[in-house]
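Below you'll find only one chain, the form predicted on its own, shown as structure tokens.
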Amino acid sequence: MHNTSSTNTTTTPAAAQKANARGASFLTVQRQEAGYRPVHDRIHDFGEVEQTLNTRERKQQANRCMDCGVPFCHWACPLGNRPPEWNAALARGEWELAYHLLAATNPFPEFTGRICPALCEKACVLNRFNHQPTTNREDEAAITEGAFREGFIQPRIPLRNGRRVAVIGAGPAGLAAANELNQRGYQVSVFERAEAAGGLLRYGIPNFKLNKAIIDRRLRILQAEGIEFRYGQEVNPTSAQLQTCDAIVVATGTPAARDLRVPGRDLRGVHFALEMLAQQNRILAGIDIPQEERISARGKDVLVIGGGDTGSDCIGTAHRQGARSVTQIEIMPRPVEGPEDPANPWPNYPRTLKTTSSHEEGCTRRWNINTLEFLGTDGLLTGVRVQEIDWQPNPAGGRPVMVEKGEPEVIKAELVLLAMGFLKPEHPHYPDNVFVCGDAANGASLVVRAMASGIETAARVDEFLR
């Protein structure tokens, strides 16, 4: 991550200081977001694009939290963070104190200060007051990184119960409930059938929101105190070596992405979103992926099918790749511009238009938009066949009616990637002693529920075994 120094505040060094010390910066600083490397810089590179306030910066940020008599913001994190409190210390500049306080509910705020949509932030009674909630994300992160840089973050080893756990997948959730399975005394294995842990983390999400050497830096950690992992290896309950175990912990996500059965998908340039992304993810560390196997933006016009993050993550490895033009189209409807959303009132999270980094670097972005067929030549594809639509209610109620409007009319496009999110897995009748969790449990969600998820698994587990 970058340094920047940025002075965004409207208030003088002396009348902060008078703030600060009545414990009501709110009042008297605005919200200040340490904001993107210029887009002429970053889309040269897969370079984390978020950048960092200065310390002084970020301790003024801290104390910008109300310390709410009701933290609405604990309320919404599904991890059950408190902000108030690691803020507090922040502010005053107690960084090992803030990270404890951190690490108390969240294990890997390194993660989720870089890639979490920040929950607690659009629950924050700031966001209801003025839409300048506390910037609890970046100050995660901040804490985070300083407890690593001065070795506050130290392998815990705990005393060994007797009793041998494994998880099978190594993304948020299988890691979560590792390490707290790990330091309730069980002796746990990690079972991933990739090349290194990480799930979503490592192979969905660009380099560019999360360099992978953090979650390698965490791997360090997990390792000395006592976590095995072994890679490459695709099991399931049933297998012959987790036979010894007293539980086990399915933690597989979302492996199937939802597809788009219309004429012309077997067409050469139609691919799931994760296939670029996880191929990309490879190449950077150094896997050797033959050209022929590559998928590549190059000098193509670039259609992605969906309008989530995951939709976003393929546009800005896109423009990485070269790219010569973006489209992107999404068969709902345009979110409200915000900042407040009538349907999902304060303190819910508002389904607003989201604007990220990727969009800033360039994108034609559509809505109501039905694809109907896949356009090629010679196997190869060249253009999408898509159709204007509007939702009108359904009068048996239920689910809105999908009515045509207006012309079908062809996207140009060499390369389509379908970013429409993925199938919730079904499990058979498992045994007692096995415990499904995150997104192979609940289906595609944050990587914070994800992480939650495991937490609560790995309890249930202690508890059984108990």
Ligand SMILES: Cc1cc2nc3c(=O)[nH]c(=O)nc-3n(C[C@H](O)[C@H](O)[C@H](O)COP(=O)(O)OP(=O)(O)OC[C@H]3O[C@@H](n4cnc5c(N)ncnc54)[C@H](O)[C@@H]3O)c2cc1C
The other form holds:
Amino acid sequence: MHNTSSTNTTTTPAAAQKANARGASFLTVQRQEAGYRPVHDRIHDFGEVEQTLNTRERKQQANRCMDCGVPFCHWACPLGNRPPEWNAALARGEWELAYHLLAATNPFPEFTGRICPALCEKACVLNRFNHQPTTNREDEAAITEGAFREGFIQPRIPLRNGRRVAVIGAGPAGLAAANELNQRGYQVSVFERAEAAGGLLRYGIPNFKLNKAIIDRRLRILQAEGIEFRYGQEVNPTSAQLQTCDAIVVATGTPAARDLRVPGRDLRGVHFALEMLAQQNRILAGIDIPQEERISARGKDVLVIGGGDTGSDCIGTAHRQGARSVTQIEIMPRPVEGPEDPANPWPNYPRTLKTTSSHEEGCTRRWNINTLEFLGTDGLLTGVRVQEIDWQPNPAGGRPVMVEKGEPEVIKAELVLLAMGFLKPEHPHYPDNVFVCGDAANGASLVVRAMASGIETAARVDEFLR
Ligand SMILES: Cc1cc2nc3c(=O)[nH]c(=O)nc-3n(C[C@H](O)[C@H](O)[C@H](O)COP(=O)(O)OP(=O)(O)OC[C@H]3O[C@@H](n4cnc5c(N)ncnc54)[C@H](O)[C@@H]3O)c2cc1C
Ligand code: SF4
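Compare with the form predicted on its own: the form predicted together with this ligand:
Below is the entire complex, every chain and molecule, led by the chain shown above.
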């Protein structure tokens, strides 16, 4: 998730020199983000948009973390990562130590280093002080890429304890659970419905945020460490092939997207966001999708319904497919601009206006818009009738009341992408040796939370089997 809400400022060479001479950059050196490739360069390909700092700048950014009195970052990180420890090692140029400190709490920092919304940075003391938090997420990615490059990351084959555990679903939650159980000595088999592992990392998040070779690189290590992956296997905890296992971890995510059942929903051209995002990632992976099944924005006016991160990923994908125009509408009001909403202060996660790399690439964004009807000719979508609304306090208390404002209007669109979130799955009552984790347990969330849930669930499985 690329959040550009923080300042991207550099320090004067004199200030930096002075700071480095003292070995401290806390409060004296400004936050410097690596930033994105220029729009004109990145808009034509699906390569990762984020750039990297050079080593000197990276160490200087890590050095900004030093001299912090009481850090809150590890409390805010769902994995309990400890940025001050690995930033200290990074600032000293001790890359291998930095990686081991990071890997002590984070099994896949190459994922979070790219796409975590960096909850830790919102809690950073420097963020509280002047809204220029340390660059933990980028530091995390830099440490991990350095570690892969230098060969510090090698398979660790554990001693086996003779027990077997099945993990259903190979998204970040399932992978984290499998990794933790494997390292604790269990023989782990991962059953995945899709043709490859990664879950939404592979079939949701676009390549311009996370290159899929990054997932494959980690999978090679997990396999070398003894985890067995079985693809194209849709199973449930009662499936016969799982009955020889001592425990089963269900990490199946949130398969059902929220729908918009208004007239015209069945017109050709109205799709769930994931239908398009997953298909695009498959095409980039070289999978042959027949032309007539392809969902393409090429030459079309595209309307994205839903103002969140999935919607933002649709915008970036539509641009790369050659959309004529992209509009994003959201039924809720426009969030406040700036680093913090006074109505929702820290330690709550800031619900402020987010401008992602995809928004920067061009998009009309509108809030307080309700969708009334999809319009079409001969079964094909041509537009969407929408209505501007307002939210007014509910005299009876509770949720604000939606009131219409002005006349309905039509937004021209030949492709609509529904990005309105996912339904929280319900599970039957499972036997005691079945454990549910990640989005399957908690509803749609974040990769870092899914991983934390997978690790915590693995610990519960271990406790149960002991
Ligand atoms: C478009 C999009 C963009 C996102 N961007 C970000 C982001 O930038 N940063 C961030 O932190 N989070 C992001 N998220 C959220 C994040 O991807 C999820 O919270 C996270 O992937 C959940 O992990 P999970 O392992 O619980 O589930 P999933 O990733 O959904 O994985 C579940 C896996 O289970 C498999 N499965 C399901 N049923 C079965 C079955 N019966 N048998 C076998 N296998 C099965 C599925 O095929 C899938 O591989 C995004 C989500 C979406 C949709
Ligand atoms: S995983 Fe996310 S919240 Fe945790 S330290 Fe890394 S960037 Fe921060």
